[in-house]
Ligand code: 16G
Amino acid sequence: MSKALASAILQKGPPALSGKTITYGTAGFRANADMLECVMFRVGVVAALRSLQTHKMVGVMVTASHNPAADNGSKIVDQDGGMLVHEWEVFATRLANSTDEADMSSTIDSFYPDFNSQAAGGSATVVLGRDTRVSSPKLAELVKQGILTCGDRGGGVCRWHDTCGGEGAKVVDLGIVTTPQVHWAVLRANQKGDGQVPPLQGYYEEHAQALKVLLGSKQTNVKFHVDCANGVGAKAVEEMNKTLSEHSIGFSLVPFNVGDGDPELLNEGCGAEHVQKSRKLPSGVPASGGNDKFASFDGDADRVVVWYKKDSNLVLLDGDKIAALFSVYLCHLLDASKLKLSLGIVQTAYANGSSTSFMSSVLAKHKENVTGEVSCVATGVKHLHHQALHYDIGVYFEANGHGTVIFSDSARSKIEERSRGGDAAAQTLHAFASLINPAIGDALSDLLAVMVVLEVEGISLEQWAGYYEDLPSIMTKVLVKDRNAIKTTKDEQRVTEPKELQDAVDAAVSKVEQGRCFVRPSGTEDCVRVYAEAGKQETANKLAEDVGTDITFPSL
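Single chain structure for the sequence just listed, the form predicted alone:
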């Protein structure tokens, strides 16, 4: 059957990539939309095979997130609602780049050895979503065709065909949605186990019910202006506002940069990526009073950063600051409930050193009731998510605003038991766990969580910003012949090869007050990225420059 499927892929799908290769990374496949037709068809095949293997629904989101409008891509959602497991990332890469039937068949057999035995009687269901790019409808249709190419196997006979009516493959098309909503739909469908994908209204209702518990009898009138990056977040904000109003919850989200019918505006001078990287106001900021609160989503609404205006400047509250806000709040609740759970705060090496120091001090203050640590992992949200699973409660955010809070099954059970006994702190913890998206970073969920914590704790944006002051930092890159010549530790904070490079970094850092610096090979281009921090901006700049000079060894 693997040979028959390989033949069907080559016959029914667009022509294979010629002279180009593409890799499934942390963000899935991503490239200029013009080169993705073959890739997206095969993404549908991979998703259907993963569903067949796990006997669960999986998902595909067609999006290039914060990339320009001309790009596109896809993210495969695994059966647990999270990101695709690593070995299937490798499989997706191999299948996307395969050019002949024999190679494709052997690739299927090597990564899915049970395919031939499971294909005859199994079935696959894939939840499909897409963003607002001009290319997304066509590419989503190609994903669908790839899924259905794994079609009807009724009667134990492999009959590859293009209809959705058989038992072999089914597509549940959600249309234009946020990436986190696809993750939510897959997670909830597999938790229910009835073969049905819950309507998206359930997503909005879950948030509203959690907010009602968290706010209690408190009367609120909280407004945030939301930069939707001219992407899918605008639709989700509109629907959330309707649900909040129906439940008389005094939160309102005022969207701007909503697209206005022009998909070419996507991420153009706006959105979380623009605000976090440039530290500049996005386009389209409405005229407003000085006390207004703002947030920016990225194009597919899985990242959020918060900000406000001070004079004509932007004060940024990034992913590190969101992690700090949530960690302080959770520590207070754990203290009050005395549940004695472990709380892990997971960062990458790019997290500002001041944030690490602050959160370490918070955990130290609550050590009587909280077993906590701040850990560092390799760059990429999949690494943060995996590490966060090691704790009862795992808080992870990248500085770019992608992150969430994960509650383990054991922690949820203990919290629910204490909550049923009437413990107010446990009831609040339970509601917070219901508000936050457990599968993936979710801009809308995270923003509502920020809003409710600020409101119930009586914290202003200025007070939150004052938790700590970021150390001045800079990130540069140095072009090299072979980035693979540089090896690092798992957390990417130290170079293991060549040793003399780390010696040079250590020597440079030792001369700098509050200095920190690391180098790591890029995952996508032949360059080495250099990150430096210091007590003053000019010192950080000089540190990065000095270390960058030391990278130009003949071997590199």
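C-alpha atoms forming the largest set that superposes within 1.5 Å between two forms make up the rigid core. Positions refer to the first chain, counted from 1. Note that the structure is a prediction, hence the values are computed from the model and not measured. What changes on going to the form predicted in complex with the named molecule:
In a rigid-core overlay of the protein, residue 496 has its C-alpha displaced by at least 2 Å between the two forms.
Residue 9 is not among the residues whose C-alpha shifts by 2 Å or more between the two forms once the rigid core is aligned; its shift stays under 2 Å. With the core superposed, residue 507 shows a C-alpha displacement of at least 2 Å between the two forms.
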Given for the second form:
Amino acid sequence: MSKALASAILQKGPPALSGKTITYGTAGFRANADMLECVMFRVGVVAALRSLQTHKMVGVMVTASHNPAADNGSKIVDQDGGMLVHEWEVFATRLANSTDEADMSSTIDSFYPDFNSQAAGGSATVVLGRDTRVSSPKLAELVKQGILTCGDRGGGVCRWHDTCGGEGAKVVDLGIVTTPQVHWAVLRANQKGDGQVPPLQGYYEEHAQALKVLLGSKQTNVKFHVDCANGVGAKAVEEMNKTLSEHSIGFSLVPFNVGDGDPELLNEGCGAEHVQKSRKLPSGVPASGGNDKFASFDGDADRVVVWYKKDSNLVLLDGDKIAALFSVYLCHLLDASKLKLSLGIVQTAYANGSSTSFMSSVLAKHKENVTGEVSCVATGVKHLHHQALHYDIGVYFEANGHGTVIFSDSARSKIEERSRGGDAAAQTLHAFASLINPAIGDALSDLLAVMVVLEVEGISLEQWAGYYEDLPSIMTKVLVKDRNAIKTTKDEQRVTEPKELQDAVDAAVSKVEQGRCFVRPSGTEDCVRVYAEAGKQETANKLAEDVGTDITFPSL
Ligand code: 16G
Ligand code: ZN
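Could I have the structure of this protein in the form predicted in complex with the named molecule, to go alongside the form predicted alone above?
Every component of the complex follows; first up is the chain already shown.
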């Protein structure tokens, strides 16, 4: 049957990529939208096959996140609501680039040896979402065609189920949604296991219910202006506002950069990526009073950073600061409940050195009741999520604002049991676990969690900003012939090849007070990234510049 499927992919799908290759990278496939027609069709096939294999729903989100409007891409959501397992990323890459039937069919057989037996009588369901890009409806349609090709009964070609009456492959199209909403829908659908995808209203309701518990009888009137990067966040923010007001919760999210008008404006001079990288105000900031609070989402609303204006500057509360806020809050709750749970804080090498020291000191302060550690993993949410699974409670955030808090099943049951006994701290922990997206970083969930923690703990943005002061830092990129010639340790803090490069970095760092610097090949762009941090901004800049020059070795 893999042969019949391969032949259908080639016959029914758009022409194969020629002269170019594409890789399922850190966050799925991403490229200029013109290059993606065949890729998207095949993403549909891969998703359908994954659903067939796991007997669960999976998802596909058509988006290129914070990339420019002309790009697009896709992320496959695995059956547990998280990101696709690594082996299937490799499969997706192989299938997307395959040009002939024999290769395609043997690729299917080698990555999914049970395909032929499972296809008979099997069925698949894929939850599909897309962002607001101009190219997204067409590309989502191609994903759909790819999925349906797997379950096609017509044309005399038996692919899955001609004799067995299976249902083939189905699509549940959510239309324009945020990336985390696709993750949520897949997770909840598989938890219920009745073959139905719950309506998205459930997403908003879950948040509202959790907020009610967390706020208790506290009357609130909190407003955040939300920069939606001219992307999907705007719609979700509006829906959330409606649900919050139906429940008389005094939180209001006032969206700006909502994407009406020019589609080219997506992520342009606005959104989380712009604010976090440039530390400059985004475009479209509404005229507001001095004490206004702001947040910026990225184009598909899986990242958030918080900020406020001081004079005409922007004070940034990035992913590290959000992790710090949640960690302090969780430590207090764990102290109060005496639940003896482990708390892991997971960062990447981009986490500011001051944040790492701060987190370690918080954990040290609470060591009587909390076993904790701060760990550093490679860039990309899947690495952070994976590491966070090692703890009862895992707080993971990238400095760029992508992250969440996850609770293990055993932690959930301990918390639930204690909260049934009436323990207030456990009840709060339980509600916090229900508020925050358990599957993936979610700008909207994270922002609501930030708002509620600030509110119930009585912390101002200025106090939160004062948790620690960031060391001055800079990130630059260097273009090289082959970025893959640079290999790093698992946590990306050190280069292992070429060895001379790490020696040069060490030599440059040793001259600098509070200096730290690392070099890694980008997972999303054809470049090498350099991050430097030091006691002073000029020194950090000089460190990055010196190391940048070292990278342009003749061998690279
Ligand atoms: C992707 C990742 C993001 C990471 C970034 C690094 C996901 C969903 N997204 O956007 O987490 O920070 O890549 O890009 O994992 P780089 O490898 O080009 O520096
Ligand atoms: Zn994103």
